[in-house]
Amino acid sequence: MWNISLKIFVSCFGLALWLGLPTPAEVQSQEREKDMAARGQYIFAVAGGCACHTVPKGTPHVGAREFPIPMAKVYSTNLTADKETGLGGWSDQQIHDAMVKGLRPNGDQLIPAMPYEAYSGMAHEDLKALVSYLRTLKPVRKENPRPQARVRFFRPLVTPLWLKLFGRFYDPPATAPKSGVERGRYLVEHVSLCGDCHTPRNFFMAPDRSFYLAGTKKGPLGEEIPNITPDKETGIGDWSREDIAELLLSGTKPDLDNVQGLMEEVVQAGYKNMRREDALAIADYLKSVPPVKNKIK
């Protein structure tokens, strides 16, 4: 009976090599791929779909966004695999090192305005899947412009040493959390980066950690960002946890308003697609934050 089974398998296995046919082994590997696509496009939509790195109205992902900064003009990257211009010739571990380290792939330090510090603290096994499904992106070829430093030696001096002063990397942990204010908390720390925009920043781009989440009236591309702390009379005090996850989830506010701005942009490109579950999760952690009193408007 055992000598019947091998000889099928064994007949089945050569018809499948003969016909070109991806071996059983093979489609197991191809559906484990597969799961880990979907898992980092959640990941991807959780992180706002990255828009910084789509040009409003443009095609997405391909970058050249310009960013100013006080000492140069910074330009997004194309995330597409597209060989020349985007990340089709990086490995998986080059693209793991840009996020996490903010290294190129020839070495170079990447001026920090790419959040890699705050994705250090991203989970292995989420960075893992976000890099798989990245891979997934259609190829489009776009040339991006450099980075134009108003200083000399802006990247290779300036950048490291903003870093050694600034900078703070974090050891993540191989599971994110599942639930609960500690999900929040390292959804709002190390995937939607909520600080990026919604802590104000000195001349030299330090955030002030003073006044966490607590808005600013000059945010990344030089509009007002609201205060997002539990402050009652400048922040989101009196908002309840499903206020803000609608919010999160439609971009519609308490008085149903609609977001502008960039805030927008990563709703529809990407936390429109979140779970209400870490919707959830992000507005107990916005709420369990420190009140600080900082009106924008």
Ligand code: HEC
Given for the second form:
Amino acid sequence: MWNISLKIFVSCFGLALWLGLPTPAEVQSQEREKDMAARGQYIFAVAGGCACHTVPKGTPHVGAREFPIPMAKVYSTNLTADKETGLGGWSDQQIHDAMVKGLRPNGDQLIPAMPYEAYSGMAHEDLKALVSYLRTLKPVRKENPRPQARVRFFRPLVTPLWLKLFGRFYDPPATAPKSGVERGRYLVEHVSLCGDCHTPRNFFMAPDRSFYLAGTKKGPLGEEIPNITPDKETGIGDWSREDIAELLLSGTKPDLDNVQGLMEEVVQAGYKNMRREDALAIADYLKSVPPVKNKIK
Ligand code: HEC
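Previous: the form predicted alone; requested now: the form predicted in complex with the named molecule:
All chains and molecules follow, beginning with the one already shown.
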């Protein structure tokens, strides 16, 4: 009996190989890849759809969005799988190194406008899934504009020095915290990067940790960014956890107004697709950070 089953199995297997059909092992690995990309798509959403890599109302994920930084103008890059202008020719390891170390395949150091320091704390499983999802972005040809610096050698000289003085890298866990305030902290710090906009920067463009999430009059594009610490007067101390989750999932504030600008962008490009329990975990974490008095508007 066993003998016959084995013979049938072996002949089916041989036939499949001969017909060029995927073997069961190949099918399994394709399924695993699909599953991983789907998990990566979720991380991408919680990361605000990596909205900096899309010009508002432009083709998604092809970069070329201008960000002013002191002494220079930089442009986000093409994330699609295009071989020449996007990530299509990069290995998984190269995408990984750009995301967590800020290193391009040619060894250039990216300036920390790309938040690779914060992403360095992303759990291995989440980062792997994210890279796998990036591979599925339909290739679109779009040349990256060259960064413009007022001082020559700005990037190769200043960035390593800046990283030495202010760089803050993390030791990532293998897997992400699954629930509670710890999950909220993880998402805020290493995936959704709320502080990238909501924490002010000092003269050297380093985040001012004593004003963690306390807003700024001059955000990444020069606009006002509200204080989201639990301070009752100047922050969002009187918002409930459901209010905060609702804002992340729909862009609607408790006074039924809609958020605008960069916040609307990250909500629409991604946050709105996060699971309610993740939005609530973020809300619980925001309620746990020290209240900071900082009046923005
Ligand atoms: C890309 C920049 C950016 C990121 C990232 C970002 N925000 Fe915002 N956020 C803003 C801006 C700009 C506003 C003001 C919008 C407006 O004026 O309508 C805002 C408004 C808010 C408000 C409304 C506060 C109020 O008093 O009206 C909350 C709450 C908030 N953000 C929470 C978050 C959380 C939580 C995260 C991370 C999960 C986050 N934001 C990530 C830019 C950002």
